[in-house]
Amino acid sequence: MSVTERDVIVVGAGPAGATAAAALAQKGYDVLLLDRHQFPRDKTCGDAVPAGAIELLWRLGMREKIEKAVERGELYPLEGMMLVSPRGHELHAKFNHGKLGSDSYVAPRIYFDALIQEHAVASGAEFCQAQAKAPIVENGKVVGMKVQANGRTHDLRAKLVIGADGVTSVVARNLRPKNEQHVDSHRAVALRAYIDDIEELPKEVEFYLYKDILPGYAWIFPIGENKANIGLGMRLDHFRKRKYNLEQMLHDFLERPEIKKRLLRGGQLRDVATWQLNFGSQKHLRHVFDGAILVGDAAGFINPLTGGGIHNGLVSAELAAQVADEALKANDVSRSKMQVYETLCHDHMWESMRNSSWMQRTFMRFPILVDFLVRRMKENSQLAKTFLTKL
């Protein structure tokens, strides 16, 4: 790491500061691109990777590495999705596939996260280990992050700082007031394990919408070989206020008479773990600051109903590069010049941010809804297309 100044850096090499890094680099720009962890390495989630998310790392030029790790088993593919409702009803949909023809994806991140990780890094930007402590701010602009690595604290500036560190991000968390944090009802909690021992549904996902879990459900992704990412969430309010416990809720639903007659040897679970999701259904929340923005789940773009927040953040990370290039060919990263990334940012995700907000609010007080769109609806309900669109 050396002390003179990059162009651009980016904090959190996951799937949206990645992208923007890439993105950045490709343009010509030196980026850093710092993370804590090296590559590859796991990171909570489901999983799920939607069709439109594949096609926008194809216009970054990943096509082919996405099609080698196909190849080698590292993404399943996805064909179509069940729905249960809280009743038992089921509704089966099948995946669109993309614009360019991409398929969807179980992609578990120990692999989709490295694929872009070494994306970025073969298109120009420099990668390093490091844990960010604390943007460094001067006159209320961001010139560069303060960082751990190595044993040592290094001060490293940069015209601009792209905070990808997702929902404990460090950069969101000093550079926004407290009053514009996320709060507990526009934020989630979920538990995500491995099961190697599970009659998974062939190249199909499955989300059970059960009263004791609204609002939120269950979900089995399955990863092929009788082996699937399974887990649970809830918003973090509703969780709170029952006193559930996770691990418990999951072992409840794995003996759910439709699921426990499907465990080969009676559930197989590894690498349990927990995390927080911040929804982007709250509004006023500012992504912009002098020097700095805020992509991907430090951004806060989880969509409130399902929980998917790849695709979301892949697009903030594109937005961001394209609005970033702009500044930088203007020397002006002020927040007045940068503020249109979020007027694209709403353009973008608003809609869907906010009829899925609707959507969690409605079912949890009328669960009978879900039972309704379940039966009735079928595949063309606005239910099962964000669930279809926004994994």
Ligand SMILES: Cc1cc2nc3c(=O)[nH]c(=O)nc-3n(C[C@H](O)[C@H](O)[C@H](O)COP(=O)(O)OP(=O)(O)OC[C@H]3O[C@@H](n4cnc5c(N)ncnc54)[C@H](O)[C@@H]3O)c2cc1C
Given for the second form:
Amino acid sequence: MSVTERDVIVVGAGPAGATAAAALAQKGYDVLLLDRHQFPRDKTCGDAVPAGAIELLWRLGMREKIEKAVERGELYPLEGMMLVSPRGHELHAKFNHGKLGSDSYVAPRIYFDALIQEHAVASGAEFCQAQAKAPIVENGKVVGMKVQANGRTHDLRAKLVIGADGVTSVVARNLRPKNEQHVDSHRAVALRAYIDDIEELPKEVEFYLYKDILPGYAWIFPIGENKANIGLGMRLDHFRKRKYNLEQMLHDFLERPEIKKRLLRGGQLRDVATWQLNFGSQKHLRHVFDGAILVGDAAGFINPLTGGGIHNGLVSAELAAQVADEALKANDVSRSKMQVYETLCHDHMWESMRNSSWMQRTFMRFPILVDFLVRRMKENSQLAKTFLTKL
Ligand SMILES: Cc1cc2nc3c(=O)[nH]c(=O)nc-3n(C[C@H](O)[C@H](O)[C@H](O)COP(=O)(O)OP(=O)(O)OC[C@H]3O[C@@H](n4cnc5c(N)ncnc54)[C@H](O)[C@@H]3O)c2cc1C
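Moving from the form predicted on its own to the form predicted together with the named molecule:
Next comes the full complex, this chain leading.
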């Protein structure tokens, strides 16, 4: 890490941060990409990546890297999905793969995130392992980041900071006013594990909208050879009210006869972990500040029905890179110059956030309604489309 001022510091090298870093490095900017972890590293996730996200990565120049990762068996291609209602009705639907022909995948994050982080570095960004502590703010404007690396604290300066440090973002926490943080009714908590002995439905992701988990669901996302990503999640306010235990809920899910009969050696779980999700359904949160922009989970762009956040994270990163480019060229990184980013995010994501939030808040609370919808709805219903495209 040098002491000179960078054009851009990107805090967090997950999919959103690495995408923003790659896009800006490709435009010729001097980009420092920070993460508290070395890569490859795991990230607690269902690992489902919809075709829209893959198309965006192709635009970033990653097509060959993705195809090679598929050949190595790191990304598992999907053909369809199954929604199961509280009383066991099933809705099957096929992915309508993107116009460019890209696929949806189950892409364990240990591989997927490393691919994008490597691409950012290959595009010219410098990567550094460092723990971000807080933005440096002078006269109301962000001018860099205070970070800890190799046991020492450093003040790193940049014209622009992109906060891509996920749900627990120190950039968001320090810059957003106290009354502008995510509230429990727009958040979720989820548990993820890998299972190594399940008879999977090949190339099909499974969503179980069971009564005890609503408004949430359990999932089984295959990764091949009888292995799958498995887990469940629910809205945080409901979870707190009911005082549930996620590990017990997963255990109960595995004990259900229709699941238990598919466990080849009784259900071997590994890498069990819990993490939070911030939905993009909470309006009026600021994503732009003088000298800083938030992207991905740091901003809070997760779909409130499906819990999918990778695609929106990438979309926000691509938009942030466009806006940052214009602001840096104009030598003006003020909130008023970059506020267009909030409008662009709204235009790209709000309609689907609003519809998903409506579905989650109305019928996902009532098992009887979910039964009716899953039984009566067809592959081309809004419900099926949302689960297919916003995984
Ligand atoms: C259990 C679960 C299941 C999910 N399933 C899916 C799914 O199947 N499909 C989907 O699309 N989405 C899913 N999501 C959501 C998805 O995981 C996120 O939306 C996605 O990871 C957002 O990417 P990001 O780059 O914004 O943040 P992250 O992936 O969280 O990356 C943030 C990065 O910042 C780094 N960082 C954090 N703090 C600091 C710091 N202080 N200093 C330096 N670095 C820091 C972290 O190490 C990390 O590498 C799921 C989430 C959970 C919790």
